[in-house]
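Shown here is one chain on its own, the form predicted on its own, set out as structure tokens.
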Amino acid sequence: MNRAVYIETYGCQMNVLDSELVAGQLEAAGYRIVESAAVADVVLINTCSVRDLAEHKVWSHLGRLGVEKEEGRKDLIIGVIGCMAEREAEAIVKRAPQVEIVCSPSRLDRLPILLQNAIENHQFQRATAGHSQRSGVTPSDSADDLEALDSARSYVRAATSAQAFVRVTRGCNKLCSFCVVPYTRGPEVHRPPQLIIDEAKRLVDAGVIEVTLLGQTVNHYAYRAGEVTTSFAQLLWRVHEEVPGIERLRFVTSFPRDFDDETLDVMARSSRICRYLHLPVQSGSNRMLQLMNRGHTIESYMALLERARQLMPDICFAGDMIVGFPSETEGDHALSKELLRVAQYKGCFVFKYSPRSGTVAHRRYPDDVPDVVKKERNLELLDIQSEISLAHNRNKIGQAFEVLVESQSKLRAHGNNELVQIDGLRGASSRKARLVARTRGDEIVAFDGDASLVGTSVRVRGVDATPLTILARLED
């Protein structure tokens, strides 16, 4: 059809992967993927519902597109996909009549036919699963429907990057009281291990050297075939052993309650599995954790970190924290500050509590912590983590270590008067640029080097540090 499609992505790595898979299936159907909404015939917004701010950004974006369509771009097709499409489908219909397609995460395999119908019939198209309409979560999707999107992946697109995500599970069964994910992505559906391994092999054949296994609670993976169940640790080991072309193997995001020693053992004895764990804790207070329905205690969480450090002294951790959850006291907040100091994350994401309609917390607990208090507590945790991150990054000064070069920074290389633009990945330029890379511990590194190094592994030496970045120089 040769129509131009622009995809705007908000939210987590799962949304990033969904956008890539959608782009691949639309290209296979004859559409062109473009890098600007201004030149697109179709604009798809892949949305996030985890926080109120993310939804506000989408509403604003839809408003701007609506004005453009009204003032001259009459034939523009606007679609909303992702978590807001499931959670806010009715609101989108009422508030944004310019939207012609609404498609939830578990229905993305149907997007090409929805788009075709919207173009040919000029009628509103909707494909949602109904998770958000239920007080509980019940399976409503077949594994075959969900597998279709992943199995149809475009390996031509994968060849433009050295890194790739591979989904191992969709949805979530945890029902943390603050979280909308079970209601927007549905219950857990685990992919067959052989399909995951085959996908990883094809990515390696396309030139990928780093693979990240994805799941909302990735370590809860458990694929049952008859009387045999493949655990996450077994899957991780199989991918490592059966796809030796993967130079770096990662996985996110892990759920602390279900993280077993078998997985730690696999990590410790597998040289190509990155020494990094993202383990959201959400609060340093056991009382808060119970209200959040997290299923772990601070004691069990810290014991997990300690076991991991004993097996892998060089491991890096990242965490998540929520401030201002209903009824959070100064005492609860003090416990969160203390946890940061003890956990010593390389980085931690800190968020103000945002009530999400339909969640248990929204139904049961009044949002009684004033916003000004949330902001103060948010800044306090960020300040503490900034000090910890700076000290962590300074430990790399003087050390030589390997990094995977991910991209070219928007900043110029020192002493370079021209910013090099990379068109494609390898062999794009022989000009000096400021490069952004990542260690096996997920630390961000910036250094000056040839732009053609993007997508390759190199050795650098740390020379300086900020809370967010290790500054380095390329080793001779």
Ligand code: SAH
Given for the second form:
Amino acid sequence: MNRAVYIETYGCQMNVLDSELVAGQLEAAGYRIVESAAVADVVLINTCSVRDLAEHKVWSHLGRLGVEKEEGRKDLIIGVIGCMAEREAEAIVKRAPQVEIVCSPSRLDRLPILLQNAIENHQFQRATAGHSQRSGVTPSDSADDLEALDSARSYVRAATSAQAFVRVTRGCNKLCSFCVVPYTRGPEVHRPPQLIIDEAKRLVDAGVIEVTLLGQTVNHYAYRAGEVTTSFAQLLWRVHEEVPGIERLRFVTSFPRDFDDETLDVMARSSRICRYLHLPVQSGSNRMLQLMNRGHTIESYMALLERARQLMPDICFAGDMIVGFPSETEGDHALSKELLRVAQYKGCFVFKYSPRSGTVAHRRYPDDVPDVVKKERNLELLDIQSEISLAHNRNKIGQAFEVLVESQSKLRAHGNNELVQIDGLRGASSRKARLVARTRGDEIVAFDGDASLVGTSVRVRGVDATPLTILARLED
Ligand code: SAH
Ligand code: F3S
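The form predicted together with S-adenosyl-L-homocysteine is what I need now, so please give it after the form predicted on its own.
After this comes the whole thing, all chains and molecules, with the earlier chain placed first.
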């Protein structure tokens, strides 16, 4: 019987893609991928290090698995992959001896061999890259071992969904002072355009209709071959033109400083490119932005949003904000509140600053904003954004628009359009289900419809709204 592998994924879209690629790679090597840790012979945890809380969750998960292993599941193999594997390898060896595999994001091509060794020899296996030692920007490279992981993608696995991620850039060279990603995923590496296009074509042949290009700073893509450089705008246009089967082409995450007008022009030229930009601003205060080493100002950022809105009036923006960065005053915070009001995001992620060892901010700036103040500021920004998101979603009431149905919800309309959790929906005899879908602007839409609509585009009409969801009904 083939060994069963369960992969638990924390963190960003890059991790979701990595888990999919690892699953495909392990299936090709003869393993079975299962949906529950309880029935697995191997549990791989794909980890996130961006905030302390994310690492905390993994430590307690590892603790629970360690107890299970001790109390009867002696042959269970536990592996840590992803950003914590790179950052915390030593600590994992010390604190979690039940872990037999540690494999960093830029070494995932080696995972099948590590797993085989772990199974055969029951010896600790480690593949890390030493990125945590990097001290500055490394010139962007165009080739690396990890290409093997993306190139060996399983299209059978990809065919199970109408949506797929395609990596365009690995790693990050921005070195924002608060962020660990450059130290966990390593220097920026751009994939050749032809490989990206071929991958997108094969995904479309497998039934995918929405492709999201992924990079930590996706719009910073630049592939050099001899004298010729392919920019992100050129890549986007090529994917659009050469893979006409993509109904929706999206990309995340954009780095505001590098966002050029060519990319806006390419977006405006095609309705198949989604009207959505995730442009993390991080703060409304130029003083904070400078300490964060973001390279943009509030003025340049707002000018970019305005140019984009002029070209594409229906475009939606999402933001990221950090509250309580070292030395943030009430005055700086007031500027962040102001920014939310003028930016008018459809949604914004708000994070409390979490000091990360190895980063410039951790070395240079004391974490001097008390946690209660961070919490207050976090709630204040969320409250403001919630009002803006509600008004944004209410604008859709009465309008008809197209959505891509992503999944069946475990939530169902109850009374006054409030959503409540119900169990056993999948097993319900009626195929009627609450469906969750997305607009081209990345707005979340919920409506009742037949479960067979998952993976298709349909027209709906907005009937009600909450800050997070547009409630709709199917158009006839
Ligand atoms: N470019 C990446 C950014 C990864 S981190 C991307 O794909 O989105 C995602 C977000 O986490 C950042 O935009 C930032 O808002 C937040 N973040 C990163 N490091 C943080 C830290 N040390 N404390 C709090 N929030 C952080
Ligand atoms: Fe992190 Fe800044 Fe790169 S937020 S991922 S260092 S763009």
